[in-house]
Each structure stands twice: as C-alpha cells, then as structure tokens.
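Here you get one chain, nothing else, as structure tokens; it is the form predicted on its own.
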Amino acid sequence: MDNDVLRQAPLFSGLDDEAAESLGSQMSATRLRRGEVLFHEGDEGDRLYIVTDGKIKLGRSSADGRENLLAILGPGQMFGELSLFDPGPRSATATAVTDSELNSLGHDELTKWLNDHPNVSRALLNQLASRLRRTNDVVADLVFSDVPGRVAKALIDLSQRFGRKADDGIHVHHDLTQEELAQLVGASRETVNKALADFAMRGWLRLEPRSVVIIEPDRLAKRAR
C-alpha cells in the first residue's frame, strides 16, 4: 500500500500519522487490468475506493447505448463515496483505463471513523461539494461553451493532473482513445478530432498516440475560457 498516495486522498485530510496509518490498515487492495470493470452502473455497492496507481474512468450509458465519461481519476483521487451516504445502485460504471491499483473501505469500517474523527466527515463533505461543483461546471460548459473550448478545458485539466513538464512542452499521457476523449467532452469524435487538428495546426500542441504534448498552455487555457 502506497501511504504517500493514500495521504493525498480527501479521506485522510487532517488525520495525524497514527490515525491515517490505522485507517489505511483497514482498507482492502484491488488490482485491475486495463479495460476491466470494477462495477457497473446500477450495481449495489457500499465501498469507497481510492486510486493508488493507474487511471480509472467513470461513465454512464444512455438507453440507446451512447456513453458519456463523467471523470478520469488518477492516484490520490477517490470515488464511490455516494453509496456510503445514500445506499443504492451505483450511479456510474468504473473501468480501468490502464492497469490500476485501488484501496477500498466498506461502509461499516468508515462509519466508525465518522463517529470518532470529525475531520473525516468534513473531508467527505468537501469531496461531495467538489463533485457537485464539478457537475455544475460541466452543465454550464455544455450550455455556454463550444466543442473546441470544452476540448481545451479537458486538456488543461488532464495536464494539471497527469502532465509532465519537459523542454518541448507538457507531456500529457491521458491514455484515452479518441472516442473516450470525445465522450469526456460530450461531443462526437469527428468534432473533437477537428478541434485537436486545429490546435495542432496553430502550434499549440502536438498529438501523439493516447497522449498530447501541450506546447502553448497559455493559449490553450485562454481558448478554454
């Protein structure tokens, strides 16, 4: 278990080393291969998950089979907390984008900590508030922003979490297919590819398989507004 990564998760915010170590020792480890599904939308569940290695995507499907990606999560990020407060079907499908490692905590174990450690409760409330704020931002983007703007914003967000600075720019290994990237911004693959090609032609970025090198992050950030 990577304690340094676990300490990045909101669940551990405010805990001292002894409490964090104790909470971490109660968690169960799970490994997923790329493309493996952890749980499906509609499944029953009562566990919270923290990504310790790799990337996990959360997505929903419409009745006609269309898919929408809600989020791409990396090390230190957590998901599944809704089922702890509102037991019921999972609201999304969780799938490994890459080979991944997770640690999870069940409802019974967490309930004990919520009673004895108010910092944990506050951290979870902050997580839920952040999720609501992100949902509001996504809705606003779909209404007010065009596809190139949403693509630029998604790339900036991915670069902040998965980017690595180098002499030639920010290397962002997002590990997403073109279709997945389109699902993330809520547009067709053709429209997203056109936006990416335009950014590349302007010299703002360089496209590579399942990754991108951002050469002009300021220009891309301005286009995202």
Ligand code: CMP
Second form
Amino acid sequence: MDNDVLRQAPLFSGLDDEAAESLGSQMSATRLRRGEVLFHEGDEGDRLYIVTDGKIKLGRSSADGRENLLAILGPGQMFGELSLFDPGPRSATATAVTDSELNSLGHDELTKWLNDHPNVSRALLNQLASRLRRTNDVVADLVFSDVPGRVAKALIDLSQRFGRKADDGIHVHHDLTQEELAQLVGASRETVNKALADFAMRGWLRLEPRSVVIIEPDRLAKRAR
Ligand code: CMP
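Moving from the form predicted on its own, what structure would you give for the form predicted in complex with this ligand?
The complete assembly is shown below, putting the previous chain first.
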C-alpha cells in the first residue's frame, strides 16, 4: 500500500503513523482496468474507496440514457461514503477512466474509526463540505456561465489535479474522451469541441488525444470566471 498517497486522503491526514498503519491494515486493495465499472448507481454499497492510482469517473444517467459526470477523482480522493451517512443505494456509477488502483474500507470499520478518532470525523466532514461547495459552484455555473466558460473551468480544475508543468505549458493528461469532457461540463460534444477549437485558435492551449497542453493558463482562468 502506498502510504504517501493514503496520507493525502482526508481519512489519514490527521492520523499519527501508528494509527495510519493500523487503519491501512484494515483496507483491501482493488485493481480496475480502464473502462471497468466498480459499482452502478442504485447498487447497494457497504464500502468507502480511496483512489491510490489512476482516475475514476462518477456518473449518473438519465432515463433516456444520457450521461452526466459528477466528478473525476484522482489519487488521494475518496468516494462511496454517501451510502453510509445517508443510508440508501449508491448515488452514482463509478468507472475506471484509466487502469486504476483503489483501497477500500468497509462502512462498519469506518464507523468504528469515526467513533474512536474525532480528527478522522472532522477530516471527513471537511471533505464533504468542500464537495458541497464545489457542487454549488457547478450548479451556479450551469445557470450563470456559458459552455466555453464551463469548459475553461473544467480544464483549470483538471490541470490543478493532473497537470505537469513543462517548458511549453501545463501538460494535462486528463484521459477523457471529448464525449466524457462534454458530460463533465453538461453540454453537447459539438458545443464543447467548438469551445476547445476556439481556445486552441487563440493560442491558449494545444489539443492532443485525451490530453491538453495549457499555454496561457491566466487567459483560460479569466475565461472561467
Ligand atoms: P455513494 O452514494 O456511496 O456512491 C457513489 C459515490 O459518488 C458517493 O457515495 C460519493 O462518494 C460520490 N459522489 C456523489 N456525488 C458526488 C459529487 N457531486 N462530487 C463528488 N463525488 C460525488
């Protein structure tokens, strides 16, 4: 188990070495191949997951089969706790965007840890609060921002988590298809492609398959506002 990655996870961040080791020993590892579904929206769930490697998408589908992506999670991020705190079925489908590795903890074990370690509870609440803050931003953007603004914002968010600085810009290997990017910003593929092509034409970024090189991050960030 990669302790450095687990340390980034809220569950572990407030724990001393011994406690982190002990919690880690109760977790089990899962590997997913790219495209593999871990669980479906509506399934019963009894585990919390932490991404240790790769990327996981959380999505929901409408009755007529359209998909919306709630989030793309990377190393250190957790999911699968809602069905514990608000008992009910899984609220989204979790699918591996790339080959991925996860560590998971049963809800019963998690509950014990939360009872015994107030700092773990606090860290979890902190994560849930920041997710609610982000979700409020997403809802506001759906109402107030245009599609290019939402695309710019999604790229900035992806670059902050998955980007690597290089001489020619920030390389963001998001691993998403254009369809998935469109599902993430809640717009059609055509409109999202048009926005990306426009940014590329202005010299703000360079498009590559499943990745983008951001050349003018400040301009993109301004467009995201
Ligand atoms: P659960 O409902 O058990 O399974 C799906 C998980 O997706 C859910 O727990 C949360 O951990 C996660 N999830 C649901 N909605 C969001 C969201 N808006 N942003 C990030 N993660 C989410």
